[in-house]
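A lone chain, given as structure tokens: the form predicted alone.
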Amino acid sequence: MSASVRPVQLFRNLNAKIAAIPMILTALVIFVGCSFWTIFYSFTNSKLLPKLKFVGIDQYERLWASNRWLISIENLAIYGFCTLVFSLLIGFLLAALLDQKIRFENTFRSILLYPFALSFIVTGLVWQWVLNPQFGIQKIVRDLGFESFTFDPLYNPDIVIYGVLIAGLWQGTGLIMCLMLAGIRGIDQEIWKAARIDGIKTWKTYVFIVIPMMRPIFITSLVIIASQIVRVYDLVVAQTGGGPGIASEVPAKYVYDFLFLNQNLGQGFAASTMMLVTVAIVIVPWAYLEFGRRKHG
């Protein structure tokens, strides 16, 4: 009975199966292929065209030596820690502040989400005016009669990072909040009349009965802001250029600069092998535990 029903299954939903065949072709062709493609020719010694030159573990070795690319994973560490955490709670609270059917909710929803619908080129640009000392928020309080003020990151090496992460916050965090308020808006109204018939006050409910049923919703807020803090290139460009010297280098950055100004192929194609690693670290154990654990049951 059991080899009747596999052809029956094998055949449900065919019109979606073979919708599918070009998207896991491109997956398999563009993804997979070009992943393969560049992790082998980061173990040749190509410069502006690639060469089968084998030079083993050559370019790894120099691009661990580089004190660049040091700075660039310190700096997507720091960048990366604080936007996840802060993302996170500042969404949250803010969700949690618009679900209690304040005046106005659309217009402050749109408000802090239409940061989102602008492009890293033009949120680094309108926040490198804001944090100009010349004529950004120092310049202001300074006219207000702080003479003394002083806050201009983008032009301080130990701090520049922040700079950078206050404009990846202020164009992230809108969508993060949305997806909060869609979660919060989803649980059961039951719940909630049942936890203040309790007499549980609501930060508690908020905290012990409201996050543990939003976790679908972390782990989605999670998936979005792990792939923006991997790819972040443009913001940096658009602020900082890199600068000052090399202070707020990402790997994204030192990517694209040896494959494409530097003519150095196979030191580019190192580094981005490390960050798929360093990608790859991240989501295969999250990855099995989340879905092992359903099949497991």
The other form holds:
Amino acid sequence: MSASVRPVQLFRNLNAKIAAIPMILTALVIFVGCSFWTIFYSFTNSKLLPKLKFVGIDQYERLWASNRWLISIENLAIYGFCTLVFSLLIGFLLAALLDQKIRFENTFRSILLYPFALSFIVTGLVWQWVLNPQFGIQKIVRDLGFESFTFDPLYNPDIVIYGVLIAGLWQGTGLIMCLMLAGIRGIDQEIWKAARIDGIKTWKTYVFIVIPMMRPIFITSLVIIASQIVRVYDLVVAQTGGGPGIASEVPAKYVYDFLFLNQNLGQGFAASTMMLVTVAIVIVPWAYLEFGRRKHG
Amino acid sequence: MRMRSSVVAMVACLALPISAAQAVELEVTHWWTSGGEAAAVAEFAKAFDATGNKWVDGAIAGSGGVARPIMISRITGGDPMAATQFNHGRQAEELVEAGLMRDLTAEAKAGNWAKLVNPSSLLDSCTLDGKIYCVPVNIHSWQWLWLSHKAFAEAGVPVPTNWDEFVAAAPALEKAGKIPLAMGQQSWQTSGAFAVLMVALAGPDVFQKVYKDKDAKLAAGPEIAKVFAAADNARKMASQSKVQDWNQATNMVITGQAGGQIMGDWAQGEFQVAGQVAGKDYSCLPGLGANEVISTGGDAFYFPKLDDPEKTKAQGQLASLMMSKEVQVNFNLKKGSLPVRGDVDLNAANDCMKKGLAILAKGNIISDPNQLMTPDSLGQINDLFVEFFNDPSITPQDAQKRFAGIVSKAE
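Could I see the form predicted in complex with the partner chain next, after the form predicted alone?
All chains and molecules follow, beginning with the one already shown.
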């Protein structure tokens, strides 16, 4: 009896499944399908148009022998590490400061979040002017009387990537701050009261009680920051154009330039495949720990 | 009231396509957006509209680097424009090979282009398997050194007449607080300057062997080492030049902040706009005063294949028109470039343009790198030189080794 009544698994929640079909198809065809297509063609010597002339791993050999690619990777590593650390740190600090029941909290929050409303292109241009030695910070400080003051990160190949980093942090930290503030406000007031009764210092309460409780918020922030890091492109194009020389090149720009400017699809595909692999190396172990562990109890 | 206006709108919508069907509209894309360039394009548009067709201007702001990817993706993506600019050379080579471009051989035969186009290498780079696929419209040459008379007067040295004198004058310029060599720090400018040095100091034959025949052994040899030594000098002379765009660098020469600039003949438009007179306020040295040779790069128009026979016919008209005598003169005078026809008279040309015309008439010409190498190889060379000019820690020897490596793998 029970066996004949039991519905087929496939047809459970049928409406929801039908509704999900377009998204499933999009994901399969666009994301997975096109990724495999790209990887496949990275083993060919396609120039302007995709061609099926296989050259093995030539494109990858050339990629890793290319000075520009190595500099791009190094820049992304520096930019990525610093963005991650400073976004979380500054974002949390600002949120904690705003949490002190200060006056004009709304105003401050708006001011700090405002840069996020600007595109990376505008951000890049603004900071190009701010950091320009003839018009920006250096000029102002020199006019104040410090004649020998020098601050021209965008014209110094050794530190140019930090100039880009400043602009990136200015743009992105506000959002992280808002997320953190929401997280802090989500902590039950009873916990604060309990901590106060126990005589725990405020900063200790933040570090040892609030932060561990905010784990989901931190993970959300982490994902948002990480995606911003990998796709950093427009900021560099607007702010430095990859210069001086090739000192502030990033992988995404390498991919774009080879696909569309240098008319070498094979090389661009190889570079984008390497970007995918890098992301996978970071994501897969984390996803395994995060989701796999729960399943096994 | 509301009802009536919507009826009017509907009628207008219906009427528009009908009236448009009489004049064939051709969308033409290009990246000529600066003042002088736009005026030059307007000459084409005016002449084409006079034939009863309609020129729809598709200017793409930015530069060739921004515009070309947009053009190519429109052609390969199945939304082709009726005509589009490229630099003549190998930029559209694969599009032609893939059969996406219209064959212009009939128009070329009717207009006798083979005889008219001078130098004939321009038409050669439009030709594939004996068929002609593009219309060259102008000649721009790279091999010019622009010198500021004001800067040299203030430094107390005579205006140099060749590259060696210029290098020798650099310390005096520096003492007077000038930047000897103005250079925009974009990759195409640095690699362009290097190619100019190669033609001037090692000679056109060496240049042709390296860029055309891809002779890697020669590229690693002593002749090119000499060029790299000169590039090292240029790098030191330009080390304080911190501008990006070429016209900002030209402006430093115009205002006398810098001694000179290696830049193509499009720079003289800037001198003209600033009201400067050739020979009095500035000098131009073709081939850096050492080898008076000019390269024959420039722009050409390609016509993607279209299904509409009316439009295809109009494409042919436009192609023939661009090559016609009157349009060539009007266009090139505004653009500051040299005409592609050997039989036109440019009386209105200024001194520097006349120098160029004389060299062209003598036949002292070489091909442009764009005609000889693929965008892929040129992109690698660009990367190398922008790095070389910005990073003093790269020795000329290292750079030469990498240059030879790129040449050996070039196609």
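Definition used throughout: the rigid core is the maximal C-alpha set that superposes within 1.5 Å between two forms. Residue numbers count along the first chain shown, from 1. Note that the coordinates shown come from a computational prediction; the quantities given were computed from them, not determined experimentally.
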Rigid core fitted, then: does Ile281 show a CA shift of 2 angstroms or greater between the two forms? no
